[in-house]
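Only one chain is included here, represented as structure tokens and corresponding to the form predicted on its own.
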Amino acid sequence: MMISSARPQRLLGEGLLGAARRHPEKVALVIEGVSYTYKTLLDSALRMVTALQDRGLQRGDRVAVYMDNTWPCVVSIYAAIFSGGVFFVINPQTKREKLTFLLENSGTKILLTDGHIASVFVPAVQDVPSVEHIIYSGVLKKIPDDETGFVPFDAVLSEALPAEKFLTTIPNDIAALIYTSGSTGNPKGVMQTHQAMVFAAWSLIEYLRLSETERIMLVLPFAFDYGLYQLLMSVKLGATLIVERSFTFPAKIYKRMEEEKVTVFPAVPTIFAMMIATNRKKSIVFPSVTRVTNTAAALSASFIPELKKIFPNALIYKMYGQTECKRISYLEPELVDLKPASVGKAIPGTEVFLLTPDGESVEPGGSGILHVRGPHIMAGYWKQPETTSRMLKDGSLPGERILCTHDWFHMDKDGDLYFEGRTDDIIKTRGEKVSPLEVENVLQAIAGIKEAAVIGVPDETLGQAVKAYVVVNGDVTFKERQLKKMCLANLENFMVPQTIVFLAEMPKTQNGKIDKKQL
């Protein structure tokens, strides 16, 4: 198939083709202060496509992007999209055991990564035979004895010519896997097609009222789906995305926001809480920002007045979603004071409704389980048909599948939703999903730990905080700080318990299971 950018967008990569055609010299990205045009982004992505094709990448092969929020990361994402591969972005905090699982579970063929995390990915890929090639940015201090398959990112871009033909891909094909924590302890790969992701991005653009003049600030990781969608939306629009690795150094971010005249600021409650704390000590104001969007956890109503002081000219959006369909609902910003507890109505082009556990319709005001219809629904979980069947139910139309969120809501007479609670035990903290079982497995693998139980507790800043309870063997003793350090060696930062409580014994149910309700 020859490259064409004249048709309506059907595939993810066509967003970049269109933007580069319309605005070749416009700045597409500002990454840590360095500007890159749309022409440069497209040229670099197409050169990387050639490199992937030369390494035998076929339609549907998995490409893992294990990188920080950097220029190579963006190029890698679009190269994988154009090549016909299925990409997924891995949080650079991910440790060896989990990285090995992700690469093995996905059947990754090519890994694009950063040289500075070689101590994690080198031993991981040696345990995963499917990984045939590693393209790394920066410096790789020590290449394994068998260095076949290891090649520098910069060398690839300088040696390869831009690809002119792609493998045939249609909108029904899987574009990405987005791994999310599951109740089994291992992450689940959410399969998203091109058409689902294109639809979701345009729906978000519509209700956020975005245009090509936007300058979007990104401090969320690309491994987080809302971080990824900031890139997809910005490129589709032909806007400018200002990218930082994280929110670790707020003062640096604030300065960049002022310098770049940011118009859109997406974040999670943890970040907003930090900004509010700063503002109480020393006023910070960003008058150029016209949209503030919250995701991952509920935005406390008490935050709204404070955010209006920090962003005096901004519309503030409260939203709700699941990785399985990206976004489910949003509250019109004009209603944020009138309905502070609501997460709004269905996003454009979709429908939501509530059912009882028995499948009966729920009238306005009544509680029910939220179900979702729309083109943005996932294709299922990668290699998990049973778990898929729990989430995707038969719809009223032949062949249609409806997403059952398993979350309880009620709906008012205007169709706006109010979250009541979850039916699973997944913890949502700092905008990330945490499987209690995954944390429990790490704790129980520590010599001297007899039992461990992990729960989420309400936290205004984090949404939920990870709290662990442990019982130790005999006269073994640990300090809380010591256990946290051990957890950090095997878990991403956000998964490490905020507090660890030592118990003489765990409360148990009549069946002998740990009673988390008592905890």
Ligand code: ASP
The other form holds:
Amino acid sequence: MMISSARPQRLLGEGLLGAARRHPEKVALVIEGVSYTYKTLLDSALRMVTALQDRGLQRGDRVAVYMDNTWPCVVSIYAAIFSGGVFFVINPQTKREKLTFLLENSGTKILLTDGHIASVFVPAVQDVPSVEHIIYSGVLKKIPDDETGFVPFDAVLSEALPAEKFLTTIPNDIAALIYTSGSTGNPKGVMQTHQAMVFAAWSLIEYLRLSETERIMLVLPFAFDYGLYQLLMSVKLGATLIVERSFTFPAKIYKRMEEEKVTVFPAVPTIFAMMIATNRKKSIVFPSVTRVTNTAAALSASFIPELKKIFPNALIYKMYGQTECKRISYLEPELVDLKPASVGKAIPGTEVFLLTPDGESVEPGGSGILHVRGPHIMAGYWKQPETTSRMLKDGSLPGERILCTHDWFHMDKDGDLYFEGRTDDIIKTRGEKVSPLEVENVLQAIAGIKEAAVIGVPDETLGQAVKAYVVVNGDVTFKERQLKKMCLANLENFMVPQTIVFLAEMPKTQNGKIDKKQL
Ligand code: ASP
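Condition change, the form predicted on its own to the form predicted in complex with this ligand:
Entire complex below, previous chain first.
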């Protein structure tokens, strides 16, 4: 099958084909100071498609991208998109046990990764027989003796010719899995079709009023849908994306933002809090930025006047989303002073409404559980029909499925939404979801720990901070720092508890369960 760039977009990859046709020589990406044109991006992605096809990739096979925010990562994402497979990006901070789970759960066939994280992925792939090929960027110090499937990224790119034919893909095919933490402890793979992702990206572009002249700054990981969609949107528009690995070195980011005349700055409250703190000491101003966006955790109303000083020419967008449908709502930026606590209305082309826990409609002004209708809703969780049915419910149209967010909201008389709270115990910290159970499992696996309970506590900058309570066995003693370090060996940085409290005994309910309400 040939994928056309001339008709309206149906498949995710057509965004890149169109942009490369319209302006091949335009800079698509600036990564670590190096510029890459649309022509180069398309050419490299198509070469990698050949490499994937040569390795036996079939329609629907899973391709995992476990990489930093780098050029090989972007090429791998587009190659996987074009290939007819299902791609998913894994946060490069992910540790061995979780990586093994993700590769196994998805049944990954080809892994694209970075040589410097070999100590994590080499043992993981040895435990997962479905992984047949590993393409790694950079240097791999030692290839395991009995392994044949390891090949270097650069060699693959220079040897393969750009693919001209692709496997058949239609808009209903799954394009990506986006793993998100669940209250059951293990992450769940949100299945998103080509048509859902194409729809969502265009809906976002519309309300963010983006055009091909944008220069979007990316400091968020591609494993997070907020980061991934910056790439998808920028490429669709034929705009330029400035890619950084993270916000770890803010001074470097500020310099890049100035040099690159960034126009769009997407971030989360933790990042904004750091910027505000810096600005109080030494003024930072980015006059080129015309759009600032926040999602994943609530932006405190007190941040808004401060952000206006840092971004004097920007519209500020307060938004709310769930991975299960990408984005749910946004507040028109002109209303940000009038309604600083609201996350606004449904994104274009979708609808939201409130229902009681029994499914009844809610009186105007009353509180209810937010439900979402639209083409952006996930197809379900990968191989998890039971958890899927907790999130996707029958709608009023026969056969239609709507998303239950399990979050409480109320609406004002204009229909703008206000978040009230969650119905599950998932912690949202630094914009990332943390399953308390996942952290508890890691703590409990440490020899000497008898019981562990993890909760989220309100925190101005993090949204919520992860707090752990532990009871140790007999006379075992741990230092808080030592336990945090042990957690870091198995958890991504953002999941490691900020505080660990040692208790002599856990508060329990009548039926013997840990009573978290008392913590
Ligand atoms: N979907 C994201 C989340 O899971 C945030 C977003 O991009 O709206 O929080």
